[in-house]
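A lone chain, given as structure tokens: the form predicted on its own.
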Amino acid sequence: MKVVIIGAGPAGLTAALELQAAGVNDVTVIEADAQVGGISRTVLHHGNRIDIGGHRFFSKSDWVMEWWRGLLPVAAPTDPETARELRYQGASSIAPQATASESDNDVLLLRSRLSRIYYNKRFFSYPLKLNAASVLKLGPWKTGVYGMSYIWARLNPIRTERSLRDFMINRFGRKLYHQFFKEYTEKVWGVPCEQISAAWGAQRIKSLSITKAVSHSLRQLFRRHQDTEQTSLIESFLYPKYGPGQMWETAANRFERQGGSLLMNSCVDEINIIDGVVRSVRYRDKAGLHHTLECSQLLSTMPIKDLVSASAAAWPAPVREIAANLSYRDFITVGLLYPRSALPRQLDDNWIYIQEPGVSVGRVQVFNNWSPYMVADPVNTVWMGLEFFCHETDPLWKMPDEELKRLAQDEMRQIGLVSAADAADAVVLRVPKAYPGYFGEAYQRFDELQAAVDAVSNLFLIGRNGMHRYNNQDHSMLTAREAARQIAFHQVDKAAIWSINVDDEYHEEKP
């Protein structure tokens, strides 16, 4: 059996290792980039590391948690006073492994979680919590108005949720939706919430609601009164010492040591499908030379738009049209390095969601808080990542790097997160097709495209862009595991792959 996998991100590398574990030895992974990890790679700049998009390592799946720990052990902290147990749903728990130390290079660190909304130069919990601190910041009048709006929404729900707007109003009320969700979501996606499918909410934030927010606040209060040392996945997460790319570099190294073939800087530009079966894949290497690989099974994590384009002759015109018109949201990170003295206040956040009007930045990461080892000098400097969302056709995407750096620095000072006009260092990273769009006419017909591709018996779509679904790492890994299982045991059931969607109540990735 000759298996080819397109893409060396979380889904592709998980599939590769799972196939090897099942006894499939002839596996080739083709990666277009110079680094593995896809959007989960870590980028090094002048000794400082960037996590593109932010990747917390936790999952509702015990299998995923154990898979990660099988590659990188959980380190015992250097300070015993910070030692804690990370408890998962009150049952399974993750504690440091006795053989691993934070001084080791290849380890997972147990990190504290803090994400907040920045609105009106004040910080609010994210996900939004209706606790005493939020009420004080909003004031009694707004709190009352928002509460009545929520009650009205619960008593008079929108019966048919056709859009993300409907979905959010039903769960938060119209007033909170407009205050804390609408502007940010539309900044991220570039279209009105009325045009985004309710399916996005059903997949990504289906368990968030005011009821959940109140319940969470009460549980936290109860925990403090009980003086418990248990820490749930909502408050803590695992993280590779040198960023998410370290996990996938470790996976790639193991795959190659076990006899797998990893072709880097290689771009797939043709997929030969005859009579409903993939026969071969053609790719272009770094030197521009073309090579053809025969394959008996193909797993694809490349954008489905590009997959259909590379195999155009195999599809009828309607299928090609749907794929060609699928929407994506592109992503820019601007890394900014500041001396600690440039920050008016200490920032302990992993992410800060920017709700301030008049700025383009959507979210800010503080890499020191993901792992101090992401920063060359974590004591004296703060290394931040400003996240901008756009389309490749937008002026923001086309803006020269120096102008983007200037824009990012000006906005940081404008919103008051830093006092200095200039950063000590800056870098721009662009990520095309970072997020598959749940909007547009083509997306409304996605079922037709899915059915056509699934009809190719030896072609398996996995991962975020492969399936055009906003998967987290664990979702992507689980789709890869299932596809590998089906290939290894000759039990093809594409519906089982599409049905994978881990409960998202602890997730807080951007829309």
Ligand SMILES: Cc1cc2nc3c(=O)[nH]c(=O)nc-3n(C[C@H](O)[C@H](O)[C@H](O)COP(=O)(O)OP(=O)(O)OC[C@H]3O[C@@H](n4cnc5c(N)ncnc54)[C@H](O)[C@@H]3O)c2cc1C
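Each form is matched to the other, and the largest set of C-alpha atoms that superpose within 1.5 Å is called the rigid core. Positions refer to the first chain, counted from 1. Just so it is clear, the model here is predicted, and its values are computed rather than measured. First, how it differs from the form predicted in complex with the ligand.
Core-aligned CA deviation for I151 between the two forms: 2 Å or greater. The rigid-core alignment places the CA of M412 less than 2 Å apart between the two forms. Superposition of the core reveals a Cα shift of less than 2 Å for P303 between the two forms.
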Second form
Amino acid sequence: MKVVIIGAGPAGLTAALELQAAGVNDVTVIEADAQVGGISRTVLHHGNRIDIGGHRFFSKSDWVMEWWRGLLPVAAPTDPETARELRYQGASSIAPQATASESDNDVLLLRSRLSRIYYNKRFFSYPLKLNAASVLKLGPWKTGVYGMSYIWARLNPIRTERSLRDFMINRFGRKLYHQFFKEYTEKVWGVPCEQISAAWGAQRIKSLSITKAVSHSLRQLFRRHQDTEQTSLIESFLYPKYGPGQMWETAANRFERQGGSLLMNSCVDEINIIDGVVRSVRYRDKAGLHHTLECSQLLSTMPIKDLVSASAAAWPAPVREIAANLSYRDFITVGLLYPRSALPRQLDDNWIYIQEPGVSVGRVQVFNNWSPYMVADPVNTVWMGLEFFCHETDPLWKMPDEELKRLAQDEMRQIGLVSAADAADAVVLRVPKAYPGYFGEAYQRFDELQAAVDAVSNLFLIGRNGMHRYNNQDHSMLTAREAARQIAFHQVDKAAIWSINVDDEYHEEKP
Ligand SMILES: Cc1cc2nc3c(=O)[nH]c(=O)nc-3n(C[C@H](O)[C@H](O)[C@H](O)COP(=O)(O)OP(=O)(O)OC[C@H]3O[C@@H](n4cnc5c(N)ncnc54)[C@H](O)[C@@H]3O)c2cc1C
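Mind sharing the form predicted in complex with the ligand? What's above is the form predicted on its own.
Below is the entire complex, every chain and molecule, led by the chain shown above.
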């Protein structure tokens, strides 16, 4: 058995280690980038680290939690005051491992989470909570208007929810929808809410409702010890000391130590499928030279759009057309370093959702709060990542780096999160295909594409863009585990891979 895996992101590396664990030893991972980790990599810039997504490590799957802890142990916090337990399943709990301490390099930290919405130069809880603080910030008039609009929406719902707009109006009322949801969602996705399917809302925000928000507020008022504990458990997460890429660098090192072959800076550009069976892949190395590698099984985490174009001769025209027209949302992160004195107020957030009108920035990450070890000088400087959502064809994507840096600095000052005109350092990172798009005509016909690819028995699509699925790290890993299991035990059942992350409640932080 000679297995090739395209991509050294979470899915590719999980598959690689799972295959080795099952006794499959001839495994080659081909990675286009100079770094492993895919979207979950950590980028180092002048001693400061950037997490492209803002990756919380948590999962409802105990297997995933244990897998992570098997690579990086959970450190006991240096300050016992901050000691806390983390339990996502209810069944098992994640406590620090006695042998690991925060001063070790290869550890997971237990971090607290704070995300807030920034609107009208004020902070609101995220997800939006209807508590006394929100009412005070909105003022009694707006609160009354939003309340009436909500009651009206409940009494006169849009009967057939056709779009995300209908979905949100029915759940939040027209006024709240326009104020807090419409502009931000459209900024993220680049299409009007009317064009996004209501099913997307049902998957992404089904657990968020005004009734829940109100009952949450009441519980906060009358909370007993148990409630306090539950809240604190949900609002903490695991995070590698040096960012998410550390997990995947550790995985890659283990894979190579165990005899696996990892080809970096190598981009797969041709997949040879003959008579419905993958025979080999061709990749281009750093020097531009082409190499061909034969394989008995191929696991792919490369975007399905690219996979089909790299094996075009194997597919009928309608399948090629669907793949070619799949849509994605791309994004740009601009890292900005400020001295602490440039911030009018301390920011304890992981993420700040920018709802201020008139700016392009969608979300701001404060890397110091993910892990202080991400920052070269966490005491005197604040290292932030500004996220701009766009398409690869947009003028914003094509803007020269220096202009993007300027735009980011100007917007930070405009919305009042910093007072200085200039940052001490800045860097631009472009992330193509960050989100697979769940809209468009091609996506409606995705089943046809899936059926055609599934018919190639030794080709396994796994991961996020590999399956064109909104998979988080954990779901990407679970698809990889399932494919590795099928290969190792010679039991092909593609439907079992596609069934992962279908009914699970969504838990990636809303973009
Ligand atoms: C903004 C944002 C926030 C997120 N937050 C979280 C979070 O809080 N928690 C969480 O668990 N997940 C989060 N995620 C999701 C997480 O990033 C992904 O689930 C995960 O990285 C997907 O892993 P993957 O291996 O499937 O794909 P990727 O990470 O995309 O890796 C694919 C790899 O394949 C390589 N590749 C592509 N084409 C080729 C080719 N032709 N030849 C060779 N190599 C190729 C790429 O270079 C890449 O390294 C977030 C994502 C985003 C965008």
